[in-house]
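One chain follows as structure tokens, the form predicted on its own.
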Amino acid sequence: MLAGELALAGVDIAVIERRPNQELAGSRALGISSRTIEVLDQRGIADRFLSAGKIAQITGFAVTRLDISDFPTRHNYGLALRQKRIERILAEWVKELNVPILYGREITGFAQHDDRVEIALADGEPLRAEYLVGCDGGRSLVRKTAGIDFPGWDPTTSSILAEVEMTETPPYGVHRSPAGVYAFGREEYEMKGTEIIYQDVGPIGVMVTEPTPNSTSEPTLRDLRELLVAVCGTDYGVHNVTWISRFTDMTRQAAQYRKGRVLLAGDAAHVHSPIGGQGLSAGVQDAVNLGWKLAQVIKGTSPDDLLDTYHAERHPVGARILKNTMAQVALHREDDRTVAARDIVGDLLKMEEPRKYIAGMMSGLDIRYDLGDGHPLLGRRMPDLDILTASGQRRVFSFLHSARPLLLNFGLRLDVDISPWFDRVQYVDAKYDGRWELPVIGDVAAPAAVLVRPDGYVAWVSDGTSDRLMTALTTWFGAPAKRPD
């Protein structure tokens, strides 16, 4: 995703991929959130994912499903789609953008200098770049080599996850017992309302919680068999493992997302339990926050300190994910006191305001970056309105396909000259007669004008005047272009 963002901005970018090809083994992430679908829609590629996955109300907290079908967004749902297919679609997208993906290449180290990063590869070939971004997972070599601390909490629980064949048909779905949680499913299925009907095709996905945390050894088929017998009373004739792994609720976050010319995104910056399905979506949104900022700094449009806003904005979002996943793990325990607490939380989430608050958080639709006080839109996602422009009716997101900022004027009489930014900021006069509504918050006052960043977040809202517009343009998109003599 980051490569795509940088390519759209005209930056020379390469992806160094340790795997020999784009095919990802196993299940890992199983879908993406509402806000992440919006992010992909902002780039005009959401349909690629929607056509490959299954739309469903998959937002939830602990064991409680949360319906977001009443949220004001075109994508008031989640998308069930396995990570290996998500990665494949993204790889096809960046290939169209002429981004080289160097498969089968592995970083062994790097050295930072004042103007560059010298990168060493396992095959001995050196690479030189202006910046290096570690999107290399929870065990990130980039993070470790950069000397960035990774504080947090050790695991309290672990589970084995595998794709296997079975001679007997297991009970599909998620199950709970005093011994822990276990689940069975297949990649091919149909949705009938809220019910999942699995097809008898392909390997069976299985997940079983272990009785004690184990994060030091690689799991085996024997381990899986013993767990299944202990929890289910049978191993269902499990055999022919195509992929097996272990995940825990280890919870850690990088102390800084940037150190000089090295930055972190995704699991390299934050690891947590996969409960709630927020990890992949958070990584995609890290990339979209960082991409345009890094591009502007590389191209000399903005000063280097614009990159500091990446940590300032995304670190609090990551910290909140760590907090809510720890809470959900706690509510998944099966002792009587936890079950009682879980029941009370479930009752609260049936109420309108708690449902909206938690669903807004879990879907990512309530994210607000701290850009100061002002209109409720400031720092929040721009709604994808159907606006009337000189070229006819357009969706707001259609203006963001090129990852360029957008100044939408809904009738404000500008008393400042913004033409020096026209080489980098789109200016559109527009009309909109409908309600302005935000998830969780509800209706807000219609603004006279808004400045939208390439990541879809609002950087300035008119109070009826042009006050502070020039400051916002300079802060986010660089100093005004010099006029020719």
Ligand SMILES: Cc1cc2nc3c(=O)[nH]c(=O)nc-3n(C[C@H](O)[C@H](O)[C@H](O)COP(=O)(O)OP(=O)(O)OC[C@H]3O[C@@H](n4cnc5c(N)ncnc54)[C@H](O)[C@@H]3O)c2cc1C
Contents of the next structure:
Amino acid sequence: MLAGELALAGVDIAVIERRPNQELAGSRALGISSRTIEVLDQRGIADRFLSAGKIAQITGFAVTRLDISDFPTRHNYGLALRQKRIERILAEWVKELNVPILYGREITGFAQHDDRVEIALADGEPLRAEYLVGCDGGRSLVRKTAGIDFPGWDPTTSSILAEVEMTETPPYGVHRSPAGVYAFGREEYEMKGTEIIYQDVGPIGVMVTEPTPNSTSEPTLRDLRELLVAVCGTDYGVHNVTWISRFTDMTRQAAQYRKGRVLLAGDAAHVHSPIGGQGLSAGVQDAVNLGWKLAQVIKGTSPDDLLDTYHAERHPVGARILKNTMAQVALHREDDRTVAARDIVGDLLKMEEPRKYIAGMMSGLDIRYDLGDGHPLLGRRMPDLDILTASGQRRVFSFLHSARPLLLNFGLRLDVDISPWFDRVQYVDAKYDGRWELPVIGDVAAPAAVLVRPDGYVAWVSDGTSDRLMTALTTWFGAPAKRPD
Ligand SMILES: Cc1cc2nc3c(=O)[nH]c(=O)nc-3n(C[C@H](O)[C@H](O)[C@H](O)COP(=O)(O)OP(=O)(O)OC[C@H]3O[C@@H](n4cnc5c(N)ncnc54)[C@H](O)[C@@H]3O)c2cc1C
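With the form predicted on its own in hand, show me what the form predicted together with the ligand looks like.
And the full complex, kicking off with our chain again.
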């Protein structure tokens, strides 16, 4: 995602990937959140994902499904789509943007200098870059080499995840027993209402929680077999493991998302339990927050400290995800007191306000970056309204496909000269007579003008005047261009 963002901004980049090719063995994430679908829609690529996956009310908290169909967004649902397919679609997009992806190349270290990063690869060939972004997962070598702390909490649970064949048909779906949680599924399935009907093709995906957390050794078929017998009473004739892995609820977050010319995004910056399915979505949104800022700094349109806003904005979002996953892990325990607490949380989530509050958080639709006080839109996602412009009826998101900032004027009489930003910022006169409704918040007053950043967050809202517009333009998109003498 970051490669795509930087490529759209015309930055010269390369992706270094130690895997031999695009194909991801097995799969971890099973879907993406509503806000993630929106950010893909902002780039005009959401349809590629929507047509490959299944739209469903997959937002949830602990064991409770949360219906977000009443949320004011075009994508008032989540998308069930396996990580390997998500990655494949992203890689195709990045290829169309002519980004080289250097497969089979492994970073072994780097040295930071005032003006560059010298990167060492396993094959001995040196690489030089102005910036290095570690999107290299929870065990990030980039994070470790940069000396960035990764404080947090050790695991309290672990689970084996595998793709296998079985001689007997297992009970598909998720099951809870005093011995642990276990689940079986297949890649090919159909939704009948909320029921999932699995097709009899491809490997069976299996997940089983271990009785005591194990985060050290690599799991084997024997471990899986013994675990299945202990938890389910049978191993269903498990054989032919094509992929096996272990995940835990280790919960840690990088103390800094940036150290000089090195930045972190995705699991390299935050790891937590997969409960609630937020990790991949958070990584995609990290990338969308960082991409345009990094591009502007590289091109010299913005000073280097714009990059500090990446940590300032995304670290709190990551910290909140860590917190909600720890709460969900606690609610997943099977002792009587936890079951009682879970029942009460489940009852609360049937009520309107708690459902909206938690669903807003789990879907990512309620994210607000702290850009100061003011109109409720400030720091929040710009809604994808149908607006009337000189080029006809348009969706707001259609202006964000190129990842360029957007000043939408709904009738404000501008009394400042903003033309020095016209090389960077799109200016659009628009009409919109409908409601301005935000998820969780509800209706807000119609603004006279809004400045939207390339990541879709609102950087300035007119209070009926042009006050602070020049400051906002300079803060986010650099100093005004000099006029030729
Ligand atoms: C069981 C499970 C279910 C999940 N379900 C969901 C879900 O439904 N929704 C969701 O949003 N998230 C989910 N997640 C989380 C999601 O899988 C991760 O958050 C996501 O994979 C993180 O992506 P990433 O690109 O940051 O890191 P990774 O996926 O770990 O990718 C890192 C990449 O860097 C490469 N790399 C590493 N080191 C080097 C090096 N030194 N040199 C070159 N390349 C290197 C690796 O080969 C890898 O391709 C789930 C996770 C698990 C375990």
